[in-house]
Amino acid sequence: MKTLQRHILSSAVAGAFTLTGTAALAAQDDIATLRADIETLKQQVESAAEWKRPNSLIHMAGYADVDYVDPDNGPGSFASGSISPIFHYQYRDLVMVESEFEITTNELGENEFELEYLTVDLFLSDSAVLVMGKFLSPLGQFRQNLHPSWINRAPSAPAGFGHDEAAPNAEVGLQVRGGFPVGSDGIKANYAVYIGNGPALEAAGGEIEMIETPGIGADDDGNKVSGGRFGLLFPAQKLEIGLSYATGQASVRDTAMTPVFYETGRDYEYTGFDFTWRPAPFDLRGEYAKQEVGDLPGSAYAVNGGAWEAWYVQGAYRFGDGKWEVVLRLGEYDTPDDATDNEQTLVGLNYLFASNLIGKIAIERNDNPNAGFQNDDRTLVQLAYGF
């Protein structure tokens, strides 16, 4: 009997040790599997973190608008407006490529495609960026910052600030721009200095008709135009003021002649001033721009130069919850050609469906102060969206 008991006890102890060893081995296998799972999870987390901190970033923005224009001297028409997609491609904190395209439909129903700007931006420091390519003119405020339809509080550009008028539109060259604090009162400075091909002067009938500034991709005379803008921002007062200046030489082009006629040695100068004051719910801004072309004594073509000069002051006021907004703009455009002079008054009413979706209706009075020329008054309706 005792022998049987000892045998049973020995068998139980042996079984216990066997089970213990088996459990230990199983536990070791589980730990190894767990460690492998943890390592896999760690790699996945690191991969996800790398995705959140990529070396390259791609971004798309832009704006679009549709219009209805009803001039007093002609029939009213719907316009398909335009769409302007903007692309950004950035590699780390080193370089960024940015571009804007404008796609429109003209009066003949034909689609038109235009490159508004295309630049490669090299980040030199926190206060300086080197920009090279075709860029919006850094002179003044309207063209480089305010012309997108969903930002402009009016459904049209001020007189003299459209294409090829008193304010330059674009330039092909290079610029350095940035900003930095001034003192300890929160005042900030911003700046842009550039050198580029400059404008082309369009001539016909022995006179210079306009200054073309779409961003000329060639320099006919090899003499560059340089200049820039310097601004001061006073955050406490919600005020910014800026001064702009550029000088150089521009060539004359007569596209009516075959081959195209070129004349060099024409002096060119731009002067400008702008301000913005935004104590909510008011938005008050204004700008002065003047492009001037010098005379060229002894020229066999266009002896006389001239000045293209414009200014505007625009105020906007939002009511109540900020959905409704009234706009008033006064401006004037003066050129060597009496037929293009304009004294402009615009009164408008806006409704903001969202901060980036705005409906506008405005009455625009365009009066030519010279005798014998007809006024070009019109009613404007626009729906603009920024994305």
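Between two forms, the rigid core is defined as the largest C-alpha subset superposing within 1.5 Å. Please read all numbers here as calculations on a predicted model, not as lab measurements. Numbering follows the first chain given and starts at 1. Compared with the form predicted in complex with its partner chain:
- Core-superposed comparison between these two forms: the Cα of Ile38 travels 2 Å or more.
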Second form
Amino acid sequence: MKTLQRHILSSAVAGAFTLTGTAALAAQDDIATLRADIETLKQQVESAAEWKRPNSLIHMAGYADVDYVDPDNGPGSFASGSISPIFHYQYRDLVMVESEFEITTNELGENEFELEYLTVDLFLSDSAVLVMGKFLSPLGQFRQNLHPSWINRAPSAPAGFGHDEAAPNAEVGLQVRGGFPVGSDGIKANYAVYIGNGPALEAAGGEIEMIETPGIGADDDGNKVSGGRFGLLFPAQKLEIGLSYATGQASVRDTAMTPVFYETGRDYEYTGFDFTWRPAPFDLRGEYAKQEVGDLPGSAYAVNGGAWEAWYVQGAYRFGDGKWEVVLRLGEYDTPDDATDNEQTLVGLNYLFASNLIGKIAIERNDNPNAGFQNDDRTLVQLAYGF
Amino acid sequence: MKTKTRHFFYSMGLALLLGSGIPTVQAEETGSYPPKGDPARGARAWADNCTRCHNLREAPELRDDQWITTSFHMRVRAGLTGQETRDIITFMQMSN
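If the one shown is the form predicted on its own, what is the structure of the form predicted in complex with its partner chain?
Below is the entire complex, every chain and molecule, led by the chain shown above.
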């Protein structure tokens, strides 16, 4: 009996040890599996972090718009509008390549592709960035900062601020720009100084017809233009003012000759002033721009120079929880050619679906102040999206 | 001659600005740029500067890395200082 009890007890103890050992082994396997899973997760997290924060960053931004234009003197048309992708390639906080394209479909159904700007921006210091390449003209505000359709509060550019009018569009050259604090009241200065290939002049019928400023890719006439803009920002007053000036020489370009002929020796000057005052929900801004070319006695194309001058003032007011906006813009464009002078009034209503998605409708009245010339009034509808 | 003289002085001005700091890249850890800014100052700079031209863009509209490129783009476009840029990036990333 005693022996039997001993056997039973021995068997029970042995069984218990066996079971415990098996459980322990199973637990060790589970721990090893968990450790492997954690290690895998760590690698995945590190890999994800590397993807998000490499030394080189690539980003595509831009804007697009679609339009309907209904002139008083013709049929209304849907317009494809345009898409302007902007590419940013950045290496750490040292350098950024920026490039914007504009792709449109014209009235003949042909697609047009333009390089708006392409620059390499080298971040020199906290107050200076070196920008080289083709850049939007740093003169004034509308052309360099306000013309994108999702930013412009009207569906059109002010008179004289379109392509090749009073305000220069782009330049190919070198600029240094940046900002720095002034005093201790939060007042800040911003600046841009540049030197570039400058504009080209188109002449016909003994007159200079146009100052072309698309950003000319070669300085074949050997005359550089230099200038810049200096602005002051008063944050407490929501006020910014800017002065722009550029000087140099410009040449009449004769593309009918081979090779292209440049008639040099004519002075070129730009003067401009801009302001923004935005005590919410009001936004008031305006700009004055004047390009002037000098006379050239003995010229084979145009003895007299001329001035292309424009201004606009635009007020906007938001209401309805900031979703609705009314816009009033007044402006004038004066050129040496009476036929292209324009006095413009625009009244518009905007709806902000989102901060970067805006629907606009506006009535634009264009009057030529010179007797015998008629400019077109039109109704504009636009949907603009910034991305 | 007059134009050449003007260009000379402009060039000198550019040279002075260039001399204000020649940037270099240190062999630093990936993702260690830009240095962290002050988010409170960043909020102020965001409100003061963005609406100079366009509507305010909210932090969730872009990823953290996209706020870096976007803010550096705006540094060039709007004349932001380097410190303002770092402050705004930090504020937008913390708000994301």
